[in-house]
Amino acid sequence: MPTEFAADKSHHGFRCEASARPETIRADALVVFVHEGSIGGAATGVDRATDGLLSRLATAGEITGKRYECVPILAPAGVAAGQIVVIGLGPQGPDGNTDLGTLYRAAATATRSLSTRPRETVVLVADPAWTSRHTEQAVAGAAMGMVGQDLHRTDKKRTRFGTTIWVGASSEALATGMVIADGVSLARRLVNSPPDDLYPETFAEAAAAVAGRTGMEIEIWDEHRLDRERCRAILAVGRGSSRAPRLVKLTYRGPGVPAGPPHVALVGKGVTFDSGGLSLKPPDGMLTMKCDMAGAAAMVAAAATIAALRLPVNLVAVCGLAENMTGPAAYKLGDVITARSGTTIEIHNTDAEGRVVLADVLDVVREMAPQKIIDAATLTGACMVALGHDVAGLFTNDQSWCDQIAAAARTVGEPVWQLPMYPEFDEQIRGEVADIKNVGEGRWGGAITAAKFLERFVGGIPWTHVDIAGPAFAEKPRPWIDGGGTGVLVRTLVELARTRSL
């Protein structure tokens, strides 16, 4: 299920040509980048080659280069490629560059455009002001582009082209991309695959292999692991089920690193499907509800990415998997759950699942003692009320933690807001009848009070809760983006481990 990591330069077909001139190669398109107001930069060459062309169409109001504009030209004379694409990345930075997450989407809106249909060779043309950094991104966003969500379609909407060259770029920056966006589609991946194929078991299965290739140590436990370790609230959330849960916990050493507890936790939220349970969604939410474990399905291809990579640092990576279901069995409202630590907990609402299972799972972690631990999830409508489908939440115990993980999200472009986590906010999930319940009171402050929820069980460790239920999914297409799996989070981790924040 998995795709296969590597680091060659002609991964998937990507190969460069430092030195060749791209209006002389033979593609079947050329692709190059512009700011808004200026043909310049690696443009520049083929607009002297096309005698002015681009600068010509760009006075007469047809290339703009506002972000994600996608112009094709067909037949351009002075050109070896069948038609140039101009892609727009918005205005100028104050460095002159654009960021790296308008320059991901950008490349990925440049190779969607043109994987409608089957292509031989398209030529993609990096500025000389870009960074190793936004060559990789570009790279990582063009094999993005190229991807669907269409698993199971006989008709793809999406084909890979046979050979993708970029100029200018560095084999090294090529590589980089490339894993990075081998990391992006196994989260997609794993998000778009139906809940029938992909269940507690099988998540774990892809887990192993994926650690099979990246090198890195994996441990499953059963249910009957589960139940000898006091997992009772991820069983009790997956009782309703006929395939029983699972936990995950993959481990990554990072060369030269001494040993000792992990640099981080990464924990990830893993309903392979959400019905709700007793509590049941109406049929139009569950339609998606497949992508209730992209937390799990972020922190797998996290860890792979950066073990594929030799990053220097220790971590360890642990899913707790279940499917939400309404069998004779299922877990009910008003049932107490004691979880791993002890806590006991009242069930008001067998739909606020999620932070059920990671309690057990922030508990397996915190007996590891990593220095920090952050965790990714659906886990509620109420963050998408609050922050929409593009921004995810971020809730903390520690400033400082919190504000790293903002860094990196806003080097990536991955849009991230904080929201507070007030004492207040605990008197909510309070329980009368156990120690806490698993809602708070009334719709109201949601997506504050399951945080809230999910700190009573991280020990005071440094810790960092991601609600990623907006951006996790796209229930409908962008420019650079079939519907479906973003792979939301994946690059944010990278470049925290990169910058060594952990």
Ligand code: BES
Second form
Amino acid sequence: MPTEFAADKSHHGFRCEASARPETIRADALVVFVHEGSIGGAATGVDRATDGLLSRLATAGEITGKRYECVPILAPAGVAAGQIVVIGLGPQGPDGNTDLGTLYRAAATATRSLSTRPRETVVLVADPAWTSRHTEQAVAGAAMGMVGQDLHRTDKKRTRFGTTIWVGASSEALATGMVIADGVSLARRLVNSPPDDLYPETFAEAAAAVAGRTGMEIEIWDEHRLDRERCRAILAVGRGSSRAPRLVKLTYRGPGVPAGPPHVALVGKGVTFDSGGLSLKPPDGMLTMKCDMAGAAAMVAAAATIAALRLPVNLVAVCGLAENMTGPAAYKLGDVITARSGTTIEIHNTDAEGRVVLADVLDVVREMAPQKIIDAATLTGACMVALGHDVAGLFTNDQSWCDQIAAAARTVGEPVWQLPMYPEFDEQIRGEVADIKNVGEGRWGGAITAAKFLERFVGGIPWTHVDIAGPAFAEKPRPWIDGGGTGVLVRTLVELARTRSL
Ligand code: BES
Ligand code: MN
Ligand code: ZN
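Now that the form predicted alone has been shown, please provide the structure of the form predicted in complex with this ligand.
Below is the entire complex, every chain and molecule, led by the chain shown above.
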């Protein structure tokens, strides 16, 4: 199994080459990127080397440059590679720029389609017009595309290339892109791990291993510590399982950054399996619920990536880990739990467990007085009803913090959309016998009532909640990714930390 953030990167087999003539490199395949409308940029040289083959195919309508179109040209004359793969980027942006999210997915589409067979050497050509940000995202996408979901399949459907040569990429951009790829891969691998392998204790062990490799401090609270810390909400959700809950706290201090309260706290929902508890899910809805720790996976992976890049920021990442099951001690409908903050929670539906777990995690984080909080959670089906499979929901108590996150997401091409937090929704979660209840009245606006519940635990600190129920897990394969965990939000969080808006 690949190990992300290993000191020895040689197993990735990525290197760069300055060659001005990629067509002369012996390889299994030569990948070039084209925009809609014309064979331009780095493809021009390959077009010339093949005596205008690419232009002729474009004129004939065989190459359109449409987004993620992938045209293999086998055994072309004039190039040393066994095939040329022309990958579409869609229309050129208004300012002539290529959008980073499209580039990431296009690079992944190319390597994903090539990785169905073993390949010794594949050459990808960076366009001279790209900035280092472009190259990084293309490199990250290319690395991600050749890694699949088949962790346990005997005959792997995907094989990594022996060597991946990037022509025209700087070694810095290549290295950064590979670290980002490691982060995305880590999040995907954690999400794709079967729930009986990855449960709170083993998730915490995985986080500890990553902390060791990236130079972060880690603290793990077991069930006894959780009890001493009055984390009754996390413990309640975990009580129906034979696997005890955990809380994981990672700390990273950037080089030369003065000590002090964290600039940002990353908070993740880590329900390693969500059966729904006594409010049991139907089998169809339960099948993919190993993905219910994707928020925690994103936060651990983002913290690790930021640490591996030595970015100048102080942060903590705190994840609440529990398995929501139906064992004899399971928490029940009508139970009243006193959360760590002292707020009492009335349980009306044990399947609304994520917010209950996060109630305690947010309180732990609030105590550390971070400047800002961002949480990621596969929190509600309602968010998918509102925004579909690909778009994450944003909810905030501080518009400028939310805007910064949306801007970073836009930069790297991860779709997000903000939903409102009108005070009227607070009435829906008013408790009958306790302070609050864990579901709203009826199902309408369910993503918002969930966010409103979380807001009660952040103590007025600028906070944004990201509901990733849709984009965390691809139920079907897409051209750029196998079905399964997507690693959503890792690239956005790294971008946030880099632009120093934390
Ligand atoms: N983990 C689920 C939300 C979810 C659904 C994530 C589908 C990914 C895909 C969450 O714990 C849940 O069950 N939410 C309930 C809340 C309801 C009971 C108020 C839901 O959305 O149905
Ligand atoms: Mn649930
Ligand atoms: Zn859940």
